[in-house]
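Only one chain comes next, encoded as structure tokens, the form predicted on its own.
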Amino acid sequence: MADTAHDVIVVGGGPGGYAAALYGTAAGLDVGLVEMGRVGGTCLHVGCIPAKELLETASVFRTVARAGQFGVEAGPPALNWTTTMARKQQVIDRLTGGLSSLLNRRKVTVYEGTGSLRPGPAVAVAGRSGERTTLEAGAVILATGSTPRTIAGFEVDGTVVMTSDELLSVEALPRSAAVIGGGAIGCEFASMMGDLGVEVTVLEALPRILAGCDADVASVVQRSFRKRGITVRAGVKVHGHQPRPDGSGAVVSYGDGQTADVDVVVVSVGRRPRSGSLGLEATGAAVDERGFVAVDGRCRTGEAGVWAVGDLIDTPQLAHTAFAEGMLAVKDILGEDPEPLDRLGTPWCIYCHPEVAFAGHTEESAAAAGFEVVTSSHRHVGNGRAMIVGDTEGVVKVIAERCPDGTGGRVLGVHMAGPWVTEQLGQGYLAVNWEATVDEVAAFIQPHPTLSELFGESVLSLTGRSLHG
């Protein structure tokens, strides 16, 4: 017999898990949440929040360094890393406390321990002190998240070779670093360290960094990296590393006999799902060769009454995707017949400098999907607000379906690089996902002077008539 019963049991307290729990209780369900550590998951403790906190430190450092351009005589900035790390932890602790309080107010029952699936469905919980509890439920949502991937030849020791987990808690910044992987996470770390004085080399196996972004947007970031002294080596494979004799660093070998002598190596090649501890072997829930739990469009697994969300499934590994999937699973449990999520329309935000944000098709993917497209781009260099804030590196690019007269029709994709674009994506995201046309979007007034009016200018140009472009 079960020790306790709930309407829904959620295994994992990260974004997908706690979103499902909170949304479920808002709908009147009795929810139990199993979490082996502190609620908040990777995003709150070793992902989104601490990474962006350190990137904000880098932003402040850049701002102070160029304060003289605005007539503010501040002198060369100096970094107190101890204070930086203390502030990072304060933000994490405050958010964790707030989340714990919210779960308590919503009457989500939190069980500390590791959960594994049992028939029924039910969840067996192994507590930290060895105690065991069985929870019975009408439905189970699996949301155990992910851990950093590693690669052969780079065994993580936390001192010389590290992943994002260790880098976010280093006691001092290194003088030099090799970042293996030029995706979103790798570029964020490279940007942060480079701005704070670390000599950084990015090693990427694909032909360019930020391979999932539109090529024009990725080129803006690469040019900025080059101007700031961040070395990018794209189209190269890493072969391994040889520790320095004194153990203070390592020599990384890559490409055709090339090397990089650095203090630390940051392995940033993505994340793998944490599915091994769920006991899925004896259930109908299938796991693919990469460890992802197979689901349908409504996040249903092959086991009746069991859903999986977040980094555990093969969808964009983003906190906001996990939020949406957690809510989708609850709607399906309630029998509300929800529409599957449109993965193509997912909003992406990358917080390197310059920032990157996009939703929908790139120019390349739209053409590959069979669309005849027309594009419009406007650069920040001519934008008044960008000049005022002193940050004119960037571009806004809109991809639209081509009409017979050469103008744009439906908006297929919006891609941005530049200052604060992560806060400006909203109207582009809505245009893509509402399948708006350029004529419909161009009819709306854009405030001036703003950075966001570049989106309006780009859309207006696709109507066949433009102002400043």
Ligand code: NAI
Contents of the next structure:
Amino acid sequence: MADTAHDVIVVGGGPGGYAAALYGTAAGLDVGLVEMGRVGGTCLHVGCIPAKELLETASVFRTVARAGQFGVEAGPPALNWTTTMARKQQVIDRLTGGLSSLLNRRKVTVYEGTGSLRPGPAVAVAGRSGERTTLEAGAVILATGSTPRTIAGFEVDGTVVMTSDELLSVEALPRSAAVIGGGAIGCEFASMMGDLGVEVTVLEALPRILAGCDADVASVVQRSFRKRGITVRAGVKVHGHQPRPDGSGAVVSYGDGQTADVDVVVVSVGRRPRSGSLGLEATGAAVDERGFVAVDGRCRTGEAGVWAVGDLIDTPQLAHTAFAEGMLAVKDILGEDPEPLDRLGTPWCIYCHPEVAFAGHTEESAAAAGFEVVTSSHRHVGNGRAMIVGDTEGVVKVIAERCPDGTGGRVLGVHMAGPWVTEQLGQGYLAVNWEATVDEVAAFIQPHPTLSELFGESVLSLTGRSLHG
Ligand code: NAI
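Next block, the form predicted in complex with this ligand, ref. the form predicted on its own:
Below is the whole assembly, all chains and molecules, this chain first.
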């Protein structure tokens, strides 16, 4: 006999879980949410929010360092890391407090403890002080997220070898760091530390950093890193590390006998789903060889009445994908026959400097998918607003289906690097996902002077006529 019952029990209070809970109550469902730590998940506590907050510190530092160019004599900037960390924590705490009150206002019942799945479906909750409760559910949504992946030869000790979990709370910035993995996390940390004076070496196994991004966009970031003194070694294997005799750092060996003597090693080689302790073995929910819970297009697992969302399933490991999946699962529970999400249409935003944002096909992936493509790129160096803000490193590239006359048809992808592109992706995202043509998008007016004119110009050029280039 269950202690208590709800229409939906959500296991995990990160973006996937809390979105499902809030959306569920908005649709009139009675929802219980099981969380073993604080609500907010990786995103709020050791992911998106603290990482972007520290990147903003780096941005302020850069701005102050070049204030003299604008005639503002501020003197060389100096970093007070204690204040930096306190501000980061303040942002986290305010958001966590806001989320807790919202869940409370929406009458989501939050259970503190670790949840695991039971047939029924039901969820067993092991509380922090050992008490056990069983919750009976009409439906269960699993949303327990992921943890950083580690690699052999680099066991995390939290002081010399660390992952994003530890780096986001270090007591002092190191003087030097090796970042293993040049994906989203690696590039954001390399950029942040590099701007704040840390000597950074990025070690990436693939031939280039940001391998999932369009090559032209990735090369803008790589060039900027080089100019700012951030070393990138791509196409190299890392072999292991030898602690310095005094324990203050380590010598990382990589490539063909090369070494990097650094204070800290940051391992950012992907994230692993947290599916191991959910008790799925005793149910019909299958887990693949990498630990992802297997789901169909509507996030249904193999166990009747059980859905899984967010980093737990093999879809882009992004907070906003988790939000969308949480809502999709609720719609499916309500029998609303929701459309599966289109993975290719996902908006991606990476907050290193220069920022990266994109949606849809890269030039390479469009060609691989069999499209005849035509592209147009415009660089920030010629844009008035970019000159005004003094940030002219960047490119906007639009990829379209090629019409017989050589002009562009449907917009297949929009890829950007440069100042605030994470805030400018909206138009490109809509163009790709609405399957708009370049003629339709080019008919819209872009305000002047703005950075978004680069998108307008790129689309206009694909119509076969252009204004500035
Ligand atoms: P990732 O998969 O984006 O990048 C990992 C990188 O490490 C890849 O380039 C891979 O080739 C490289 N790598 C793997 N093993 C290696 C090895 N032994 N030696 C050297 N390089 C190696 O994973 P990341 O950056 O850890 O991020 C985890 C997840 O979180 C990703 O899905 C990422 O997209 C997401 N995320 C997204 C952010 C954003 O969109 N702003 C920010 C942070 C994370």
